[in-house]
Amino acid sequence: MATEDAGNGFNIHPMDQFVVKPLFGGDVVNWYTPTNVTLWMGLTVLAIVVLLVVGTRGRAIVPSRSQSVAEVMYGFVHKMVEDIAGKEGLKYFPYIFTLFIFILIANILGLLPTAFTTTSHIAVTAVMAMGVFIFVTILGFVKNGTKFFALFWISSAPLVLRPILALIEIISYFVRPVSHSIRLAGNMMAGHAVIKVFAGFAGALGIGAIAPIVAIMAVYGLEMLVVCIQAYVFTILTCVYLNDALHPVH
């Protein structure tokens, strides 16, 4: 089958771009092995440092382009945290802003040709989602003690329904890190796979590849929107979970 595909020119493997590979030869990947994931996560951190540290070092009254971009993102996330979690939530703004800027820059870098999209891997998004889950759970008990259980007890509902609703709320609470991580990874993987499929058709059709090229441009433009939306969605859900930890009463 692979030979037939190659002979017809349609040798398309859209999921190959998500394979984790060692940087320095070999096929075995251990927990300490530098991989393409390691490389692009490092490049993401480097890009963040360039934008937020180097780009804003002048702190000019009339900001440069990089300073303007940094200030807009800072203000955007700051307002999001304040609107959802209140003034008390601003204490945890650095953590939330770190999540937002990392996901956003990683998503954007993943759109570069031959790049590796780190946020397409559930191992990366699950670590961030589990970190948020553990953080807000511990914070909820530290701030509220046993009153944190009020998050699961809907006092406004009829008494006979409260135990059933409490069970649903508990299940929903523990599913949070799963949905939180799969939503981001799934959207990143799906969009990049579609682009790779159209790119494969374009390569196979040669000079007659007008339709696939137009499709690539359309999907690529859509992906530019998706990478920003997914960073926003992950962050706003984190703010919602933080608000539940700070104010658990239904």
Second form
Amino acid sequence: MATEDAGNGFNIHPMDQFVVKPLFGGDVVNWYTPTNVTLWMGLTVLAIVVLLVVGTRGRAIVPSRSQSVAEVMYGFVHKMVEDIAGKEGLKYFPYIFTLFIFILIANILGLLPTAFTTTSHIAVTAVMAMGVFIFVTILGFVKNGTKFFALFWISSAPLVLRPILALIEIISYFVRPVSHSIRLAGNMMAGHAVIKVFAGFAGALGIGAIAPIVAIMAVYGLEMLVVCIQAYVFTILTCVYLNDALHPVH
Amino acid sequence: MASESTGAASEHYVGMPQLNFEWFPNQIFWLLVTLVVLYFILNRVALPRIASVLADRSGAIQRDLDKAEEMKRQAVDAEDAYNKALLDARSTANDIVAEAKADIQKDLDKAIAKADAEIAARSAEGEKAINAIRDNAKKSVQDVANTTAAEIVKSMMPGAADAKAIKAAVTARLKG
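The form predicted in complex with the partner chain is what I need now, so please give it after the form predicted on its own.
Now the full complex is given, and it begins with the chain already shown.
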């Protein structure tokens, strides 16, 4: 394959960065094998610990820089949960904050050159989205019992329309985890692939590859934004679903 | 799925690595491990710490505001006390001035009364002296008149000198 690529002058493999590899040689990926997934998730945890645990060890009334960042993130997610899901939603704040900080930091670390982006994999985002979906569905039934069906049976609509609307609502409800997970993984994958494609162009053009490098810079800047926004979107949708479970009346 | 990645660096992946289901168990397992570890770190250490710092801060701010309020109240109280003390001092000073005035007036009255009494005594004495002098003078005048009259009568009509008659005549004349 490499020879074919060399033949036509292009050597672009934008999807190679998403390949899961065992860390310590071999090519068998068992469920327990330490892979680059393990490495980058571990680095994510490490970064979070440095930021949120080491960074706040001063417990200062007047915060240091890292403590300030940690406090801003805490306040941001806390306010989001409270605004969207109400005071009852604050009980689930630690779970939501865990998801938010994991996605945000994993996304940001994924932007490092040669990094492996764990959140670009549908397997990862689907587990989180399914987790949220199952959690809020069970929570909805536990909290509201059969009243949870009010989410699908829109009492403010004319009676004839209600069954049709109910069908639409049910479909949209079950599509939630799919859109929830694919949105994040798709954004991550697309951005990284585009950067890699431009990098391939730059490599092919050699010296004087100004246009691809400028394009990489532009896309990289955009990706910095997308990375944060997608973490925010995932979290805010989680809050919205949580709110539906806690207050199912349409 | 097309998963021909055999670990050799020269080979490239064909298709989407995201859809290679062979890797799913590995990713899901490590994701769950990561999330559980992360949840415990955050829920046990980071989040309570940040929450307590934020609570401490808002508490400290509230405390400082309360303290400032308290100090302001104390300042107002102190100003009131100062004003009251000033007012008291002023009224005490007025009292002292009035008392001193009254004392002085009393002393003055006493002195005036004493002086008046002395003046009266002196003037009475003087009057007495004047009266004595006047009486003396009268008597002297009478004596001189008597003697002069007796001498005149004796020289004009010797033998007819009646001392008693002359004296009566002179007294009558002096009165008249």
